[in-house]
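Taking the form predicted alone, here's one chain by itself in structure tokens.
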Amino acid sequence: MSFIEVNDIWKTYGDNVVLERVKTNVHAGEFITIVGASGCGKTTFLKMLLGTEYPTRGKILLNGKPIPQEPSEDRGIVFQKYSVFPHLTALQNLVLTIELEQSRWLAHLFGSAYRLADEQAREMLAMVGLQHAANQYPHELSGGMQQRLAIAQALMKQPKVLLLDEPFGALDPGIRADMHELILKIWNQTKINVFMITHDLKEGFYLGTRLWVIDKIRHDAQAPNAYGATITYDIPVGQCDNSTLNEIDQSLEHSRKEHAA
């Protein structure tokens, strides 16, 4: 049985179709990389494997259960624009995490519970290397410190799902290859199913097993949110040859310059 079963799922807001059609089948351990046009719906069914949002028709299986309509711990994700909290400190954030599921009312742990939080918090910063940051503030950090802190955050509760909305967008290349380093070390330590949202087709190849092209099939000048996208392309990376690149390449440039129309 597949991990993740995407079974003909739709999604639409009113007239306007997003998605349509789109089935597919994950794996335990795959890291699934996503491009495609802005607009095409990839945040909106990063969001459908998240829960914040659901199917109009179809379903999505997590290990054979359709995905609770709201975030859980076996999700974590991480968005382009970093959502820790900017008054706490980087294990401060971390230890909230922990705080927060254990004890939600209070969000606050004393004694034996509250040492082995902060170890574990200690560990994870050292798992994204910033053990030398634990007592730094957001503001005091990089951008690409920030992002470590981030992605920290999201697996503090060892979640089986990472979802990383163009998590690099915003990073200058130097940090953003060592971002690439990480969490290609973070999945080969831990396995971890991930789907990565990027822009970038070479980044999307150099970081996946399986890169999906999310495009529309259908257009209509009169009507263009008639139709709604779906997965156009699915590539496991080692059988990619140039010629399939330049294909990708230039269905992408279309889908971008209707878009823009």
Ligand SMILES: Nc1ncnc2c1ncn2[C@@H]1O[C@H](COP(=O)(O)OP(=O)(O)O)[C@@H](O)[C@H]1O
Given for the second form:
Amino acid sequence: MSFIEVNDIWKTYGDNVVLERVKTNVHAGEFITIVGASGCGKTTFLKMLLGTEYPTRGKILLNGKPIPQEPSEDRGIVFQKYSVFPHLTALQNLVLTIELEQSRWLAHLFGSAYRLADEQAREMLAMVGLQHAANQYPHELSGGMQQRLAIAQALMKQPKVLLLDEPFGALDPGIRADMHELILKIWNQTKINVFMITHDLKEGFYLGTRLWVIDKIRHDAQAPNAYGATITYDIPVGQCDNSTLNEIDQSLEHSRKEHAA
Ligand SMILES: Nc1ncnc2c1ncn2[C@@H]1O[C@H](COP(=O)(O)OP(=O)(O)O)[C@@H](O)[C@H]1O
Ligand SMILES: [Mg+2]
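Show the other one: the form predicted together with the ligand, since we just had the form predicted alone.
Once more the chain from above appears, this time first in line as the rest of the complex follows.
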């Protein structure tokens, strides 16, 4: 049994067919990178894995069971725009994740439970290289440090799946390279299943074990929303040569123009 099975899913919003006939299997521990023209349904797909959106047709199974229609600790997500609480320090943000989990209504822990949460949060800060920033507020952190904190937050509940939606898109190239090393370190240590959307094909090839291209192959000039996008390339990264890379590059360029037209 695959860890994740995507059984012929479709996603429509009203008349707008966003995704169609998406079928794939994912094994535990794979690092999947996803590229595709903007608006083709990449974020929608991640949200279906998260459980905040669900397929209009078809099913996504995780360990053989349909993904619950709400986020749970199995899955953590990081968006490009970062998502922690501005009025809490880095440390407090991470402790809060545990407090919310263990004491949903009160969101406070006391005594040994608090000390344990504090310890776990500090370990996580160290893992993402923020041990010196424990008492800083998000606005005092650089963009790269903010994304480190967002990743730490997503990992606090030890999810089996980490969903990354263009997490490094807004960062400078040097910082982005540091983040690549961080995400590879985390993946190597935890063997977590990663799905990462990127608009940078090279980044996708560098980080992933498997690359998907999501694209629309059926078109109706009279009704641009009549057909959805699907997975058009699914390539084990190790087996990709330059000519495949060029082919993908051209297909992406083509659908970007199509989208702009
Ligand atoms: N909640 C929603 N309601 C209606 N349409 C939506 C919603 N979310 C996304 N869409 C539409 O679905 C399509 C795909 O969006 P999205 O998944 O964000 O694309 P991508 O992440 O690939 O840029 C777009 O046409 C977008 O307008
Ligand atoms: Mg998106």
